[in-house]
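In structure tokens, the next block holds one chain alone, the form predicted alone.
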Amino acid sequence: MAARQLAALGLDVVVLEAHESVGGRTRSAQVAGVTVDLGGTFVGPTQDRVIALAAALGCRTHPTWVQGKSVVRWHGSRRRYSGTIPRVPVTTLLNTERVRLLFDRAANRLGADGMGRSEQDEISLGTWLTRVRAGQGATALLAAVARTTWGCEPDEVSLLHALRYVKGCGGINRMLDTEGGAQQDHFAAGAQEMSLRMAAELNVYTACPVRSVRHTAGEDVVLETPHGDLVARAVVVAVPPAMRNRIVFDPPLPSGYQALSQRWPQGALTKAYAVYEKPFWRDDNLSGQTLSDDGPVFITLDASPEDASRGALLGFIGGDYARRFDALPQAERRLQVLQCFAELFGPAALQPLGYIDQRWASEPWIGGGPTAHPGPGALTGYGRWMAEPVGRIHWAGTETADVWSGFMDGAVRSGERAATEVAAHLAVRTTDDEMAANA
């Protein structure tokens, strides 16, 4: 997005694309002829400028699948529920509902900069449902929450950076919803689709792992490839900020950013799909959305194809369920998903046409997934170091967005940003309107 933007103020901009295709944590694949997103997949109502990005580039979105009954698999029973709140114990529901309305208002009573008390980045999420009595169900949908947004179990991950990022997305149920939240549209060929016809566009080397980025003694900088070295004016680094000590910066980055880096981790989350011939959860009323407190798939959506030509199921896998799953055979892999689908949907589960699963953490340039997850002490601690100008080094990646952070939406939006801050250091004159006109 950033070179995109570049390229129409008239500048010269290269992109060196570490992995073989373009697409970073978007990626798509053929699965019995169904496409299937095994990265970023839904967009949903406020992901505004990724919605106006696909539309500028002819990229459709159609409706998630939510017609008919989810599940619900809590403690060893399996339960039918209508509606977003699932069939548990009135007391859980309760418990959960007190708990979900303290983290919203404290997210909410954040300062306009998305930072809160100093006290709240000290401890964890994990922690905090301790503090505010969160019961044994409340702590397990927390956990699920935890697992499916930052790959991490709720004791990893900082309480404040939990509540700045819920608070960038609109608020918990907008980031959790189908029907007017983040899961509610996904895209009809992929969401690489946008990375693709961007790069088609563009100039763009793929296979090309930046290894050192150099400042010269004038005003270039120097970037060291396999294919050679590169030249330029600025530089983008898009990439998660665990993966940014995976270059080496002449001369050394700040110790803050070095410092960032460590304690910025990537989630570990997989993706699953299984194809089928029809979609036949539908037959039996069922959405094909379901929750489960037990592994290794803990959340499944219907993804199949608009014209249900075929029946798609994914299940997510994330956290401790995430690092134990991957260790695997894809052979155990493949027959664990379908065991965990077919006790929800049945045994017509355990015959799919096709299945594929993505483990992000062993992905080399990403290093992990949906995004990361910094634990305690690190927001407060180097957070500001996150998007900060470094000389003629310049920073995008979904992490660095205040808003939709995580998200498609947030990478666009850094991509954005940066394009902007690149514009001003080399004294593009351009305007606002004329960069948005440009998205």
Contents of the next structure:
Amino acid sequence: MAARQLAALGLDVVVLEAHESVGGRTRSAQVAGVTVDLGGTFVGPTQDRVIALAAALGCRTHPTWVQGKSVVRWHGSRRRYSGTIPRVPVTTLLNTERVRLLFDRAANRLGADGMGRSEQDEISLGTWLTRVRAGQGATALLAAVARTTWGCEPDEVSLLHALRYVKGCGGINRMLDTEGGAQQDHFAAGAQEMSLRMAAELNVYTACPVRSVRHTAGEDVVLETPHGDLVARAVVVAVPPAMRNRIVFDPPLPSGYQALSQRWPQGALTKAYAVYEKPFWRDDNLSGQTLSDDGPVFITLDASPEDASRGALLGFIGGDYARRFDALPQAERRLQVLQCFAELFGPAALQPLGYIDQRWASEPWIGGGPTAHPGPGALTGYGRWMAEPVGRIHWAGTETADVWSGFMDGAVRSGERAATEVAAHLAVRTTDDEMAANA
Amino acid sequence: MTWSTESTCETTATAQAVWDRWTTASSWSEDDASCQWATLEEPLKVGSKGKVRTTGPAQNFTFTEVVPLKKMTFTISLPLAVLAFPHTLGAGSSPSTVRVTHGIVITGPLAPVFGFLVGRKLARELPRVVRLVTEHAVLAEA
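The form predicted in complex with the partner chain is what I need now, so please give it after the form predicted alone.
Entire complex below, previous chain first.
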């Protein structure tokens, strides 16, 4: 996104992508003739920047299928329910709603800079759930939220980070809902199409990881790649914070930046798709949306094409479930996912036309997904270095966004912000150079 | 009176790998979060005894059924009830898979009481235990 914006200003921009294809944590694949999104998938209300980008690029979205009843598997039993409130025990529901209100209230009280009280960064989300007496049921529900949102268990993410993150999404409901929420729509041709279309207009080198960045104050930046060195007036680094340490900076970055990389680990989230002859669950008046208190698949959605020419179920596997699941051979992973789908939708789920899963924690240049889960102390200690430029080195990537961080919208916003920084930086330099030349 | 439940899953692990997992008592705590430790005091056969600690004091268990690569059952005596854990291995839906079933059977006059007090909690964890057994069996062969 930063490259597109800077190229539009007439600057000479080169994109160096470590992976074989562009898109970062958006990646689309074909399974039995169906386009599926292995990474970022959905967009929803208030995600204005990604929606605007998609519109500008001609990437069409369609609503996520929500008609029919949802299923909850709770304490071993399977129940159908209508609307957004799962059929779990009333005490669990009341307690969960109480915890949600407490959480949203604390998030809304954060300052304009998204920062709160330092003690909120001293504890994990899991500790906070214990302190507010969330109980077993509400804790299980919120653990599912943590696994999907950050790819971690509640004990692994700072409360303050969680509050800040949710505030940037406009609240828990906006973040989790399908209709009216972040899962409302998805891309007809896959979310990666946006990056592919942008790349077609840019000078892009794929499979070209930057090994080192040599930066000296007042001089151009030298990027070392397997294909040779590249000299640039400024650089935008758009990798997850934990991956910044994979690049050798010469001279080394100030210690705060190094500490940030060490303390901003990527989560573990795996997405699995099974594609069927048709969306058979719809015949049973099921929406394809499920929630489970046991894994490995604990949330599912209907990801079928708009014309329902095939059926596609998407399952999420996150946190500890993903860490175990990811270690298994492909045949066992497939079997586990299909058995989960069968428990939720019946034995027809055991016979897909195709299957695929994407283990983001195994991606060498990304290191995990969907985003990072800084633990207690990381945000107040090192968060200030997240997006602060170091000379001519600027930072982008969804983790650097204040709004919809962790989502595609946050990635787009971060690119726009970094482009603005670079343009301003280069304009100042150009003015300085001209003044020096005229002196 | 009898109270019972079971959980089944299919896996690509071999029957041998699952059997090894079942019959290595020292690994039970890795598969079952409620188990602190378990030991088998003599070679595995019908009548072999061991000890297992979950919550509360350690309990004695006895193998009542041992058919290598097919099934095994061990039991724990309770007041006016017997708690049995039958394990069975069967053919899967394809030649490369096996079906693994763990059960809980409580018999005796107080079976309904222990089913309510103990069985429900064990039943809730049963699918997770079966899955962990099969995952560890798969990984042992990888």
